[in-house]
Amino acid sequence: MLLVELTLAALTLGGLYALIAMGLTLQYGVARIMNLSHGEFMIGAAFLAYWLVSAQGLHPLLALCIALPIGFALQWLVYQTLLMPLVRRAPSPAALEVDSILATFGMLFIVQGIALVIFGGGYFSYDYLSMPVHVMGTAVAANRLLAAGFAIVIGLVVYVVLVRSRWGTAMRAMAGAPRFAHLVGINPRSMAAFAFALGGALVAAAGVLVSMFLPFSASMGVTFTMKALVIVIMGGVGNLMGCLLAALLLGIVETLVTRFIDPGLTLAATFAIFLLVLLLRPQGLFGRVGR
């Protein structure tokens, strides 16, 4: 029984970190933006849901139909009027980089005091399926395991149609060789943008799911950045499928020390893995060298 109260709860951080991390690897896999605000947006979806549960009684599935939208229109927002300067004006992919990095450290505080000015510094969740259910003889929190199985299912999907379709082969070979793009057809400013849009579609998507079954904050969007970053490195900047295995990996380890040593160590096992990773293999764990 404790293997299966240990596999569920791992699925479940695993599935919502790779969600969380996929939008973060496809922000910068293919826009090249590292994008530091990318929690505060996911705690803004955890509260648009809150808010369209709490105060105008629609159903969360509902509210997850919502946030899709919106974080994808608002992130390509951002792109076009915040970032689309930066990459206009940026000599090369590496001064790019350091501008994004800048500027969205900045978005990250912008995007956390309205939070804060609005909702205060308290802690915010709604009830809904709290209670438990019985897998293989194990009690485990309904709202749990439906946030997981959608993530675990919206993350294949995204997997699927960018590794099999052809509009995702375009946007791999954007993220492999953004200066040829052009070549063979693919506009590579539009194609940055929905790229970048995609990634704030998942992580509304995490957002609403978290909601679900977990207390949030204005203030905790950093940690889920965090972490986001960790599991990019960890799979291998642009590496999809290890950004899957990477977020996994570290569900498993947190549940392993929150169930065995200490929850208040995490954090503190998140980045001891992170720094054993950049120094013996920098490429990352699924990682190739030279990418």
Contents of the next structure:
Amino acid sequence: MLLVELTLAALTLGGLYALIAMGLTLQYGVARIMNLSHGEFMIGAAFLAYWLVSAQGLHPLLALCIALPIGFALQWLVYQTLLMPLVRRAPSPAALEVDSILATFGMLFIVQGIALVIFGGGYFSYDYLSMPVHVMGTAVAANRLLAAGFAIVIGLVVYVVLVRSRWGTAMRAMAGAPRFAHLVGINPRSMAAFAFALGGALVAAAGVLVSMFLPFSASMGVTFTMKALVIVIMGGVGNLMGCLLAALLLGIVETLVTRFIDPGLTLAATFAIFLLVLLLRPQGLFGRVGR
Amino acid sequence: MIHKVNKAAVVVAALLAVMAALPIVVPGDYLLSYGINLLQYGTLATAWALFSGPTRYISLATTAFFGIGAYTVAVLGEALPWPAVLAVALLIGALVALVVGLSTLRLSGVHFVIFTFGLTELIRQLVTWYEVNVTKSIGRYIFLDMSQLEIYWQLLALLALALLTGWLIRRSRLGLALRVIGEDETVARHLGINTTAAKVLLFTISSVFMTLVGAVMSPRWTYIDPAIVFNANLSFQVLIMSLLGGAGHLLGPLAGVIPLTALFEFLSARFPNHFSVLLGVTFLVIVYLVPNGVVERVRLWFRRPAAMVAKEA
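Form predicted together with its partner chain structure, per the form predicted on its own context:
Full assembly next; the chain just shown is listed first.
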């Protein structure tokens, strides 16, 4: 029973992290923007869902359908208006990295600040499918199960599209050899904008799923960004399969730490793994060669 | 050239001396507390730029070291004489900096940014866990007999020491090595520079200053808990102050500290709820409008006529 319970908890957490980290690896691996406001946009989507569900009376799954395109459009706009000038002026990839870190810090505070002004610092949640479901003799909240299912389905769909379609191949070409992508007819600028926006759509989906089963607050985004960054590095930058596996690994470790040691030490566990990976395999668990 | 450098050094030393005498000449609690704020940010920003200026690695570990210093005082403040407390804080700070530096600075800058991004939260969780499970009480009282004026002077001494260290490093082989690393790390390695050793050494020096600032500041609070001293906003404020002034110059961070300390004080008093948004806007303004800092801007203004004259001649 304990095993089933732990497995389900680890899958939920891992699936959620996978969505967030896949969004980040698209933004960082393909668009070359180290987006430190990622978690804030996730919490933003959670607040949007909260508002749609509790004030407008919409169904949470409808909120998911609304948040996806909004997340996409918003991040596309952010890339075109705020980040494009930085991409244009950057003399080197390292300079762009520094600039994008600083600019996304600015966005982090702005998005978080707006959420704080509108909603305050408290925790929010709404009631949706909170009745227990019995899975192999263990009671699990239905909303948790649904969120885990959606996270895994969305993650797998994106993975399959990126690996199987021509367009996904182009995107992976950008991640692998950014300087040569244009030689095979890829428009790097529009592809980068698209990848950044897609990352925004994924993180918006994650935000709505979080709002279904986890109380959330305006200042929570940073922790999610930290974990997503660790997952991206562990999986190897731009490597989607690595991202999925690293996210599941983190989900398992966090579940075990929460259950057997102390719920207050989840981030410490994340960073312990991160430190081990840095010391033993700096190119990432599933990366091939160090960049 | 040497003459010019000495002139600048004399001016800075004179200014520091004036600042040391100021609270006696112009007494006043508000002024003193403002001066302490200014010196706290000034020393932290100068220490930040010691490492991040030449290497161009963005460090977000300021709060982590500041908090380590403050906590060391909270734990040992009454058990040991003050210099010994500071020495212990220094050692712990250096040790943590070495661990962080050795594990992340061998790699690219991204690993370092990510690790320092989480370092404050990590140490906060560990301290909280320790206090809850081992000492069974979260939060500690600090009863140290230290006046505001003593804190002010100690901070001023730290600032002077940080400036002196920065000045000496700039003139040393280490400073040259770090500037090459900042320009191009691959080139630096090919020149035979041990890049990891140089970066770790400087990171440790910079972190030790931050730890000491935390230690000196902690008697200002009578009560501390992990949420108070490990407040991540401090890292961001120090970062943005250094960048506004310009991390490439020894005195650059101070040029950013003076206006931004006033601005942040004003904002947090007048618009406490909008502080985050305004902090974010400040970030964006600086990234887009003054990417290399105010000091560099001013230098360009002064240089431009000279360059044009040279062209015409």
